[in-house]
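Just the one chain here, laid out as structure tokens, in the form predicted on its own.
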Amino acid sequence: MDYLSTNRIKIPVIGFGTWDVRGEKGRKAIERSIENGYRLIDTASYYENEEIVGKAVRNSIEKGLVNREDLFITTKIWPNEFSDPETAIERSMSKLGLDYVDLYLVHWPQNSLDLRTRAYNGLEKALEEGITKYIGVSNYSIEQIEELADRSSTPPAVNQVHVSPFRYPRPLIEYCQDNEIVIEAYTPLEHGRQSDNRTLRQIAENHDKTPEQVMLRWSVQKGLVPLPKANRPEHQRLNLDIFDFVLGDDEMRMLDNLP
């Protein structure tokens, strides 16, 4: 697995999203993702699946498929937990059944500035205590990141936001990258919207790839970390098979401006 590195973080260049991945079927899908080569697994307290994520991780380690230090596990604190982040973190870590996570995020910048600051300060404490290696935010605007800078001592290593060729918040991405904040891209495949786009289909044909693979390759070439979700093993493998081709400058520009 390739990694993206800044002065603040070293993170796999592609991850496995687990939104709406639940139950035994979900646990097996997560274990398959690890077996197929994913090393970044993204969950959250809001997803209500931290227990199966933790179980899948532990099972994969016990089977000898991977070492814990080679995995990058992310979870997030939800707005209704902001007033007591210590309890929320303890609850999530208990559900995961892991000694630490690699990345802990504030899930949404909802509620008051004071409350979301309290949540982030709770993550700073978790960082100091070794509960997490890195901390960051999700769905934050430039203004909200700058507000955070005045109220904390640890700059966020990551901002996880909705990004794809169909949803390209260029100013936010440029701001984050200029400030060494890695952008993780959730919903990078837009739930099948790509199948109807003629430009995307043509670029995919040019490279003998699927439109989904082109979208993920666009993300990687932008310096983003996409987090696709895929339950089927063949889709998991296809989503990782994006490192044997390069999109040209003209193709990237066309993808930047998809309708």
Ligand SMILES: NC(=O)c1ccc[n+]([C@@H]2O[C@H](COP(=O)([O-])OP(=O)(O)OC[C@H]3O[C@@H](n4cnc5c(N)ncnc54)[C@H](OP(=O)(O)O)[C@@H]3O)[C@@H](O)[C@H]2O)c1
Second form
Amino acid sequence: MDYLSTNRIKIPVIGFGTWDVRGEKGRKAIERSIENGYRLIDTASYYENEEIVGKAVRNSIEKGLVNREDLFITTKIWPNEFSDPETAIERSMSKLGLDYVDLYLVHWPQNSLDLRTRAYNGLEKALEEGITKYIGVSNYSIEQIEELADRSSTPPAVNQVHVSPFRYPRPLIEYCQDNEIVIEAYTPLEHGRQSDNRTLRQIAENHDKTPEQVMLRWSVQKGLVPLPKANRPEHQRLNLDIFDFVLGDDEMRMLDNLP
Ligand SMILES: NC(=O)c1ccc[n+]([C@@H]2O[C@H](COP(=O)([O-])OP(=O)(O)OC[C@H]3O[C@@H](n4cnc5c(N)ncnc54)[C@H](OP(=O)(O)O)[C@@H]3O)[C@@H](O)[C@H]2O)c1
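Got the form predicted on its own; any chance of the form predicted in complex with the named molecule too?
And the full complex, kicking off with our chain again.
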């Protein structure tokens, strides 16, 4: 797995999303994703699946498939937990059953500025205590990131936001990249519902790839970290098979401006 590095963070170039990945079937899908080569697993207290993520990680380590230090586990604190971040972090860590996570995010900038600042300051404390290696935010605007700067001492290493060729918040991406904040792209496949787009299909045909692979390749070439979710093994495999082709400048421009 290749990594993206800034002055603040070293992170795999692609991750595995786990929204709506649940139960035994979900645990198996997560273990399969690790077998297939994913190293970044994205969960959240809100997903109510931290237990199966932790179990899948522990099982994969026990089976000798991977070492803990080669995995990159992310979780997030949800707005209804902002008033007491310490308890929320303890709860998530206990569900995960891990000694540390790699990245802890404030999931949404909901609630008052005071409350979301309290949550972020709680993550800063977890960082000091070694509970997490990096901290960041999710769904934050430029203004909300700037508000944080006056109220915290650790800048976010990541902003996880909805990005795909169909949803391209260019000013936010440029601002984050200029400020050493990695953009993780969530819903990078638009749930697999945009593959009929003619331009996308044509570009996919040019490279003998699927429209979804082109969407992920676009993300990676933009310097984003896409987090595709896939229960199906075939999807998991296809979504990692995006490192043997390059989109040309013209193709990238067409994808930036999809009709
Ligand atoms: N921070 C936030 O607020 C936030 C919000 C939303 C999502 N996220 C994160 O981002 C992750 C991904 O987003 P998402 O789950 O919303 O959507 P997504 O990854 O864009 O789409 C997932 C859907 O696409 C299908 N799929 C996967 N690979 C495919 C392929 N190669 N070809 C065709 N279809 C394919 C999957 O099917 P199968 O499952 O059947 O394989 C699944 O139905 C989430 O799981 C979560 O970790 C974060």
